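In the block that follows, a single chain appears as structure tokens, in the form predicted alone.
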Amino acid sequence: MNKIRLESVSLSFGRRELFKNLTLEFSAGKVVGVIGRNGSGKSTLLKLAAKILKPDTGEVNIHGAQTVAAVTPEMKIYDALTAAENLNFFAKLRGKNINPAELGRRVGVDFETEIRAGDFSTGMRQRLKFAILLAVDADVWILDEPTSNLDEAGREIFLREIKSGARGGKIILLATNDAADLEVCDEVIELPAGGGDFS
């Protein structure tokens, strides 16, 4: 089965220590929400699970899954792209072929437009990049406050979509402060407010 594990990780920056001795395990199948207050390490604990981050100690390991996809604030899609070249082109860097009408109606997004991403409404663009996670078909799901600036329906269809994930053998890794976002997740882990001692 795909998991991931962190083993006694500890990480600081600067004088500030974030996690000492963490130990955690993300299994496939499984929603894992992740909360705490701003500052807390969420978004980092994300990043540590990703292997985007490297620990000052301790380990993390990947066993069986080989991709990562996320959906982040720091995601970039190309403002002078339309949706669909946005979607080509990350699919295409993964070497995924793609049925564009099919995601467009997944999540809402009309791949006809020639609308540039640009000109999208911050609901839009978080639209897009879901959809191109979900074309990227990634093993492990990182997904850093997903629902922000999702009006009602866009909301339910990003939950949907989770659920369907985890459904299908995905690890899905959710930070959020979002109490509706939970009702998705099958485990939530809560970081202490100044970070702190795991073991």
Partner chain sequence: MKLSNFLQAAAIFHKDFLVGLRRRAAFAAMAMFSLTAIASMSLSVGGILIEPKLLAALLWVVIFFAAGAGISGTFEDEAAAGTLATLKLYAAPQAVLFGKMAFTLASLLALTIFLLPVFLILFDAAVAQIFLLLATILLGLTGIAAAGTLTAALTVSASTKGGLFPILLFPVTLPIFLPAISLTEAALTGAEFAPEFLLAMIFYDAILTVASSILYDFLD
Contents of the next structure:
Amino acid sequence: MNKIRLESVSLSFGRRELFKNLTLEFSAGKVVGVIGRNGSGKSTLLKLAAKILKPDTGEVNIHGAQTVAAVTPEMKIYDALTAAENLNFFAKLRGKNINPAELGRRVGVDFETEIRAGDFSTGMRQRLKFAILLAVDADVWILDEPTSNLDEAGREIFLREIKSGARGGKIILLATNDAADLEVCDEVIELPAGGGDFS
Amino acid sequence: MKLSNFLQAAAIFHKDFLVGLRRRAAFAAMAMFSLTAIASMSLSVGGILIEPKLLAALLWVVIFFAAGAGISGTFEDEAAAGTLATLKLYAAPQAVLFGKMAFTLASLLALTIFLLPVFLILFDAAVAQIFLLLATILLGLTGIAAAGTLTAALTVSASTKGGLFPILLFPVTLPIFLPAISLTEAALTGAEFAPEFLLAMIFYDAILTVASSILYDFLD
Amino acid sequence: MWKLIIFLTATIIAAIIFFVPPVQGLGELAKIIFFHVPAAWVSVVGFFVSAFYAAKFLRTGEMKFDELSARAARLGFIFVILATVSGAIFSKLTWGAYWNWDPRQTTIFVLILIYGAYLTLRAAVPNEKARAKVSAVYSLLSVLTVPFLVFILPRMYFSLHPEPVLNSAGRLEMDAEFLAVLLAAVLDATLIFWRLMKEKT
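Structure of the form predicted together with its partner chain (previous: the form predicted alone):
Expanding to the full complex; the earlier chain stays at the top.
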């Protein structure tokens, strides 16, 4: 069974101690929502789980799962490339053959266009980022505020895809400030304000 | 390198090439920098015949600083645009390094194809041993690309970037410059050259490439 | 430790002033060689010590090794400046010019550039962990230049420098007392470096 396990993880930024002795497990086939106030460490927790950040002490182990994909505000796409070029590039990095047009239909944007991603609207770019996540078909989905900047229709598409991803056995972590996103979550973790001692 | 890493590196090279074609800023900066540097020197000496040794040194100084203008942003541009984080998530570190190194070498080669004729014409210099000159330039650029790519990765976390890149790159590429200048001089004059300098350059290029590969893993 | 160093230093200075005969034709000031050689030696030692701790830092990730690597580089930078200045004075006395790019002068100049680049890089990176990583990587990268410069430089520049203490013929070409004082001075400088490395901050 695929899972991610954080074992007595501690992390601080300078003097700001965010996590102390945090132990958590995320298993496949479930959407785990992460909520908490600004600065509580939602994004950091996701980065730790994805091994983008290394903890100061403790361990993060990803069992079974091989690949990680993410939609986060700081991970940008290439503005100089078109949607299809962006999709093809990231798919190629993961050895996948994809059909941009079909992915475009799934997220509700026309990707068969010469328009570069830099000229997309914020919402369209968000949908393109999500399409990249779908394109690479990773085992672990890291979703940080994925529905921000989306209209209602966009949110519905995203939540539907997230649900079906979980049914397909993905490990899905969803950090959000939006209560509407919580309807797809099977579990919700609430982080205390300002991080905390979890021992 | 694993096959998947090689394919990733090739994809990154292709992507950098596409972005480079559309955002011509980096290449335009390199080309204009070299043109300005050559013109300023050629104008100020005003047709005086310059010794081959000095000419060889000038050529490499121009190449070095033009390279600095063009390749210092190899990682920084992506970091500023926010795409570096995405790239690092989706590609293996070694693929990122070698994809970028290959693209850096390609842009340096393109730069030199532009710069060398301009240089030779404006300084009215004849080349006696063209193959020696080309071999020297190829080996020199390979080393600059290897050291420059790693150095560009080092400067990403720096807050003050102005001038940092050439400061860091110069000492590390000195073992390339010294033999390259000496070989270039021989190529211009047709004098006998020291083959051990060519070997030293090949060897140093190889060492720089391997060292960059090993050290880059620690930067993650 | 400081007591021993002060005693040793005082003895060496006394020996240089009163015991060592003036260098032929160069006058008293040429005795700056007793300062120059040890300073140059320590600047090279500092360079390798810095790289050694850089490697240790990358292997273990412990910040104390980064601190030691940085300190060795800071000390090395001071010593390399002292060595360059004293070397230039000696050069002016013996060969008539402050600077003439002979292989060893070039080497020490490269060392200044590397130390300077390393310390500039450290100053430019605000984040502690990132600074430790990038400066360790740069330190190790710059060490690679050493064997190549040692190979290339003597083939590019004509050397005016005195032969090394033990020259290629394996013969000593110095007065025994001159040599003894010089070696003691080198030892003294190394001890000063070593003690400063251990200094608590």
